[in-house]
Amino acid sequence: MLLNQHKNNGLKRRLATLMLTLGIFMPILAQAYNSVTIVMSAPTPANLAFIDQFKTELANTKNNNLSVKVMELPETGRLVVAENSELVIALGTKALEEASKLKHSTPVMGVFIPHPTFNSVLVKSHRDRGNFSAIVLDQPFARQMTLIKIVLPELNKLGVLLGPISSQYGAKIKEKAEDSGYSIFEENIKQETDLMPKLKQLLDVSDALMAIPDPHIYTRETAQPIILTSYRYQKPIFGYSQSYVRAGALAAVYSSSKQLAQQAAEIAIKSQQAPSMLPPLQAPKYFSIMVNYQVGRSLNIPLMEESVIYKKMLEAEPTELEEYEPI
């Protein structure tokens, strides 16, 4: 009996160790959650929009128990959630910066989020990426470049503008564009009076200008200069947004808010059935297409129905998801 107790307290010694080193290895698993929160600062219509949907998505997904809760952010105080019982997606950068605070065991998404603000919210919180996780807003490079392809198939040159935030990503645009058989011209842009030079420059030995989210390049204020400029050296702008057609570009490949909700709630559904780990951070999974027909026509291109140009898109997808590392 005194052996077979050694032996015992032999065996509970050695799995204590070997859960203290998972433990120092391996990041806290969250529980099993029975509810989603949606947080976000402000009932926007494309925070609306991905609210119908996610329940939409919910409610006609098979045995599905996940119930729903919206809330705005709190005015003052720190946000107050079930912490450690359930999923919390935050729509938008200050919903994302306000739910890192919460308990680093309870597993948070970002949706509507840019890929550098990920960066900068999850080194700010050191949070675990295991539960800390987000679809960001950037669509892949890949997929830009394969709707500039399908669009113009015999542009080879393609210019791109990249200030303080986008600077980071030139490496990983010029691996893609080499893979899609592009020569990248490259121009960053370090203070406002940059802009427009360095435009006119990335025009002069380029086909086309691909738009890369950037704060600093990309706003209200300078889309009708940067359009303008780029007509005038009869140079097609391809964007990431509906609005950045509508103002002049000659297409863009975007996701919808309810195409987003479509992704989180899959994987809201996925992560609570093997809720240790979120999904790493990913691309948006489901996207759009528009094209504007009008600067076509001005720029003499001949444009395919949209339809025809999303189908091809669709089959050149790769198989596996782009997942994103954050730098």
Second form
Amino acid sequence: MLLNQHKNNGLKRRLATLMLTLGIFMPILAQAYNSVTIVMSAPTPANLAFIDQFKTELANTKNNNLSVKVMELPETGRLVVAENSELVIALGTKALEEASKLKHSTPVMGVFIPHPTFNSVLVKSHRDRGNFSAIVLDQPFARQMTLIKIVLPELNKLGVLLGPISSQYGAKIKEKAEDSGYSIFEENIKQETDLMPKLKQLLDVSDALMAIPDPHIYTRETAQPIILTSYRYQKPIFGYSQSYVRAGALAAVYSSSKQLAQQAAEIAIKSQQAPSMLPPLQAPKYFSIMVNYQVGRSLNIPLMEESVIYKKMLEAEPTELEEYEPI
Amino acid sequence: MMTTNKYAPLFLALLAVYSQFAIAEEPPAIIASSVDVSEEDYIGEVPAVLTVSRLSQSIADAPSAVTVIDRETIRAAGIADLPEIFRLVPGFYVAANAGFVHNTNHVVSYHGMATAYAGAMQVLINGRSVYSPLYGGVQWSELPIAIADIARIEITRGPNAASYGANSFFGVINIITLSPAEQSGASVSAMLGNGRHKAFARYADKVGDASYRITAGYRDDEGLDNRNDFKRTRLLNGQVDYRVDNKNNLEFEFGFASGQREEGGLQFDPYIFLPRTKGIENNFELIRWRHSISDNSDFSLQAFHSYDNSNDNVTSANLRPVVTDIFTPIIGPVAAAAAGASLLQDTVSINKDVTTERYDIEVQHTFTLSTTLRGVWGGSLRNDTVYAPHYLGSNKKDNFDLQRLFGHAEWRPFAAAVLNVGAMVEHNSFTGTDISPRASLNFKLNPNQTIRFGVSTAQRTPNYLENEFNQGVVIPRTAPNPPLLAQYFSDAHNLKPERIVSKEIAYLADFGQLTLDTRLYYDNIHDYIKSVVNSSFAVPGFIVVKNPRFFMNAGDVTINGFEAQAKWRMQDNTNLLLNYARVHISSDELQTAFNITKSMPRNTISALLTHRFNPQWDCSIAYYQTSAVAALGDGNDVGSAQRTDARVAYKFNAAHLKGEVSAVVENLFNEHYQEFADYNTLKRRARVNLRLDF
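One more: the block was the form predicted alone; return the form predicted together with the partner chain.
Entire complex below, previous chain first.
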């Protein structure tokens, strides 16, 4: 608790690493867990694939005795788990919200969580970052820019549309863009009717559109006009999901359920003895890419094989994962 | 020239209602920022955007020369009539108000055989074929479409029957409108110019999963001096895109146009087809279902109906003195006067009404088999009916059926090469079954440069004018005098299709700031369809006073030439589009048509220079130059012509008032040049446009 109350996260992490490395770490207040409860709001294919892979990962790892329980969120009433000896993995926003109401000593890790949502749940629940963490869905901006660089090395003007939710990342995107040698052109969308005119203004000046998730900009409803308009301007879109690529974006970097499960399993095993020392909020460690060759052809963009692009991306990955600034 | 407009008040009232409707809209919703983001926003399904094109290809991969005219180019060119935009396509010859049957129509002709009734091109609006079954051409001013709704125009230069079917002989013009999902809100615009007026209103919105657009418009144009070519058009069209689910889209389109067109001219015919005003009316309805079978496979089903009517009743001049005059040198003044007196009536009345109707249903399936192989195939059924008692010499509706199957595959044997092969099989009521194959190889020298070798063939099915016309005017006389017969056309009903084999070598380059599209082509046209006079025409019981023409398959025509298009982004805000075409037509003129070798200007140049000073102000200058030409079909010798258009526009974007005001001067230096024929003199015309968006 002493450590957790510490305001300096960097120091806290360093101390935790030090103690783990020295093997002198002992549970202070929270007990080590011996089982994992995966909570989900519905058995979606993504969630089921996650659970499957998570179990496989545990089974393939020696020296762990973690058992796995799976439960769906109860429709009414509170979520009940064995709060003192479990790691709760919450799949999705709803599950995380419910899990945040558990006893504060219960370690909770969210998966399939948008970064802005994690922050708001954290604030609302007054939980502590030490045992309340997540693997967010947001890919590191630098990784997205690496993909763009590999696919279109000559491009340098990136357009981004920022909405009420994603506007908080404006500065961060600019910072990362500077590192990657990109100029960022941004348009802020304040009302729905701004979307198309601002998109057109943006496409006028930029070489490509880098999609930053925001529920007010990239929706099922806006996908068609955004993709059609960009196509009309002959400018590619770099998306953040497979479905956006299928719909008409040129390429995207994303993490599959299995990849998220692998990362989650690693954390579950590693933190078993130190449940109040979950690693801080993490970006997805493992990722995939998807390229729409049809779109590439329509825009006359020669594209390398997906596997070649992926290999180049792995080479460009920094050794340290992107860590998000706390609010 | 007609100047009064009884519909103007009605239209203004409509506009007023319209704009009130728009203003009464609720203020735009301010986005609430309290909504939490869910994982669905990241990994949720997004509906696939199913594009309009058959097999969307970049210009560098396409099997033929393709020019894309985008919205911005259309805006910068400052055109008032849609066909004017084709002056910016290499190899096109465009002329205003040509011909003396459709006085108000434009000639849009590609690389040879320019005629007022140019019928060797496929013209599609969102995949709907709009050429007339009667004469194969398009009544450009009657299309129920607003220039402001056009997203882009894709022009295939060269035959592409394998992809676009019937009539894709010299080229294909594919006009694609904006999806209603891309537009929102209301927009009204007005144009005031020398002898011209326009007013348009558009409203677009979304209701649930459906986006829609409605456009209403009015335009009139007094036309050229000394020509009977006033035209007035009212139009209404709508488009609805309904997203059923992530895999299915339904699209509906409809359009309606009506108006008046002046016809006739005393210099062409002072006796029978006198100057007059005819009524025109057309409409269409279309439904399209797009279905995404999988990531690699799409299906679409499209059906449409179109209806076109022109209401034209002509009463001749008093023919008694005319007949007397004509017969005097032949049979002497006394007998000629008796012939004049023998007419049953002073005048004859002719019902020149034409009604055509088209039903068309088409399916296509696009698929990707691997990263190197994809294709499209499909088929269509079409039924055209023509009711044209004067032209066909029958009060019956005539039916024309057409069935076709088409397929096209794109294969990349290795990264630098694209092989396109395709074919169409067509069966029609006039000429039976034909096959039109094509093949091309695009070879990428490097990512910026491509060389294309192509061979494409197409058949052009004769149209009603060529195959079915039996157009005559009977002048009844008192018994026992046999009636007089002026026969204009008497077709032999035995034509074979015209065939074209087009070979080309093209070089394409994209250096970022500069793109080039150049090609050398060599086209062979076989069984060229020409018209000849039947001087032995006789009908028992009639005295023939005018010998008709009929159409026959004649010799071969060769067209070869060079075309180039350059797009140069000189600075961030300055762009230049430059086109050049050289055409050489050779043929035995005894076999084919007189003047055929001169039926296209040897050299055409066009350029569009645009500059944006700041977000508010921009200007553009367009330049068009054609060398001498002697067009076929109502055309004659005209000299070389130069024209410069200038446009300046100011965009405003205040809180409650957005829009643009622009001024265009067409033919800035007031060159009095002739277009298409010596009876068409073009002069300077100016106009101002105002557009307000709400």
